[in-house]
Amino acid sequence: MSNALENVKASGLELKALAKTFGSHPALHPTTLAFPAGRFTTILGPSGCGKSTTLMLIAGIESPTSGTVLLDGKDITHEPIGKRHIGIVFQDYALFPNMTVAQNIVYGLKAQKASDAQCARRLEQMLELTKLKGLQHRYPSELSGGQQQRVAIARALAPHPRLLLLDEPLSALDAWSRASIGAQLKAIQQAAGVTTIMVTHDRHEALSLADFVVVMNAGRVEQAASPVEIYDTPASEFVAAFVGGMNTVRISSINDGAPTGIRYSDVRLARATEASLSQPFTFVGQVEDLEFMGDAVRVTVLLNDFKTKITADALRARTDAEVFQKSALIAVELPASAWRTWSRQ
């Protein structure tokens, strides 16, 4: 029992050719992937992409059709869920309504036969870590959604798990709470030092919280890298589109019509003058829509091929005011230095 209550070094997780098929439907194609130890990883993708299936396979809630799950080099593929020493937080938090905050937090320790002294010491640590001091005698129904989430995280962390798995833990919260509590969640993970994997469909959450991002689509990993690399150098057109903030154009004069990405912030807009239109890869466009964003304006432009739409985030202080007029004809430069190109699809 004592080992479960002692701090352990951050665990490394690896999947080797892991796959899951439900009937004839491949929910997860053979996947080989290593998760960085002690870091916060998000698995990002649309509904049905296989991200939750991957989490359930790691947890042991689902059994793989083939492949291996390794934790610190040990094969745990068929290890019972109760012996994996993994903490799990579900979307609905799954707190026991008839138990107080304190009783919920130490539940796992009690199940492992921890002494009263061990439970009290760990409870104090968890209350401090998750900023729940003063709330230990309340019941879940007396807490806000964010407080309930922190109780669920404290309960999952109390037995010193080797992994912390989070299944869309912020999805039930409003937008303001998601941002605030997401930052708290990241701080808790960093303080605990536990290897953490969170499933989300929210690209902002994935990029802002994670040290490492896995982007999935149709049961396959499209890219696994740092948030900066995912955003700046997406490995595929799908990653670029799903993560957002990037135009994908197919114009014959650019890369012979191959799909080419360019970030909203890299598009240059100017008044349609002889000088501006003489720049390489510059097109005439008509402003279709404007979205005020403070220091910048998001401008949607239809190019003069009448089919290509370009979105640009133009800084107000550095852009001619004429650009910010609906229906205005303007110059749209797509500089070659900012292109991201993938294979033709």
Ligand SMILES: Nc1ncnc2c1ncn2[C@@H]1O[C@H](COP(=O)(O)OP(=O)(O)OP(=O)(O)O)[C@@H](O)[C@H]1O
The other form holds:
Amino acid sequence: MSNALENVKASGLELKALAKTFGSHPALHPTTLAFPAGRFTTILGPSGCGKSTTLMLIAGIESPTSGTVLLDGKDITHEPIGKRHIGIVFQDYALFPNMTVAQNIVYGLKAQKASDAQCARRLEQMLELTKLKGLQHRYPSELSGGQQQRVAIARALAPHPRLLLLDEPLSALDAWSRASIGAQLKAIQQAAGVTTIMVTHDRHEALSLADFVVVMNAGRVEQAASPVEIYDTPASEFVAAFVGGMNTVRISSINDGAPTGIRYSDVRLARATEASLSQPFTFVGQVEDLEFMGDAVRVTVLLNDFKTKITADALRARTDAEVFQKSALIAVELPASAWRTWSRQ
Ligand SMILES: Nc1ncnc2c1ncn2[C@@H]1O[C@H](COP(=O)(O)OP(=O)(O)OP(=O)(O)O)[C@@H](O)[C@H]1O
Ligand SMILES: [Mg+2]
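Output block for the form predicted together with the named molecule, input the form predicted on its own:
All chains and molecules follow, beginning with the one already shown.
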């Protein structure tokens, strides 16, 4: 597909010591961060960690307590929202109910005093990009949630924004639609080439859609990196726990008791035999729970210190079936090659 934002170069966004305090509550501690131009960034974190605040500071809906927002190297911190040329999509779509799909999509262009011919051309491009052809004469109430969401995206993209900001745009959809609209959103973003930032608290969505992931906690950025880096080398125990799939153990024989991460898939389970139990960093454990996941099984084991719980994802074909019996005593190897430690806790 051709670049639907012809002649528009993807914009780079930078935050310099950007901070926001509501009363005495620091919603965003001074944050310095660069968002890659033309890429899809997700901001991930628990409720109340400052995701929406960050987005609203970028959009100009809120003004910061201190710090600057730079778009293409230019300070836009005090630029009014209407002059920033930023497309925004919120969770509840907020389409104009008394306007058709077509009227919704060209709304921003009309406000910019684009000619009828320009509006018609852009409408065609947007309908094609968001696969809404044939629906342009319908009203929002005559569309599914996913179709409404695509109209909201088309409306935000139509006026050639320099940035596209989305705050939990998929959260009102069911799981199946979420995955499908998420993939479509990613395809639309790639075709349009617009620098995009999407807030989500869904870790799977954050990692699967993004080129770049920002993990936030309590008003701070814990890590900003590619999805692979975030998953493979979490910068803190918080990131590891939040992104998931990793045990954190505190066992005196491992790293002198310092918190140590071990991926579910790196734990090795075996029948408890003299040979298996004589391996280094191998413990006796009792199977507490099993979750069938197709080719793999997720096993929860309580080690014989009676306090360390280990979760392991084991391939059924590669592991002795006896290991998967509830209450069975098994050998749990936490191989040293898989240990991860964090400089920050
Ligand atoms: N207008 C406001 N006045 C006072 N406090 C606010 C305001 N907006 C946000 N906050 C506080 O700032 C913190 C960050 O809020 P924010 O909306 O950015 O969180 P979030 O990460 O988007 O959370 P969620 O996932 O629940 O949407 C919260 O503690 C919130 O209560
Ligand atoms: Mg929010």
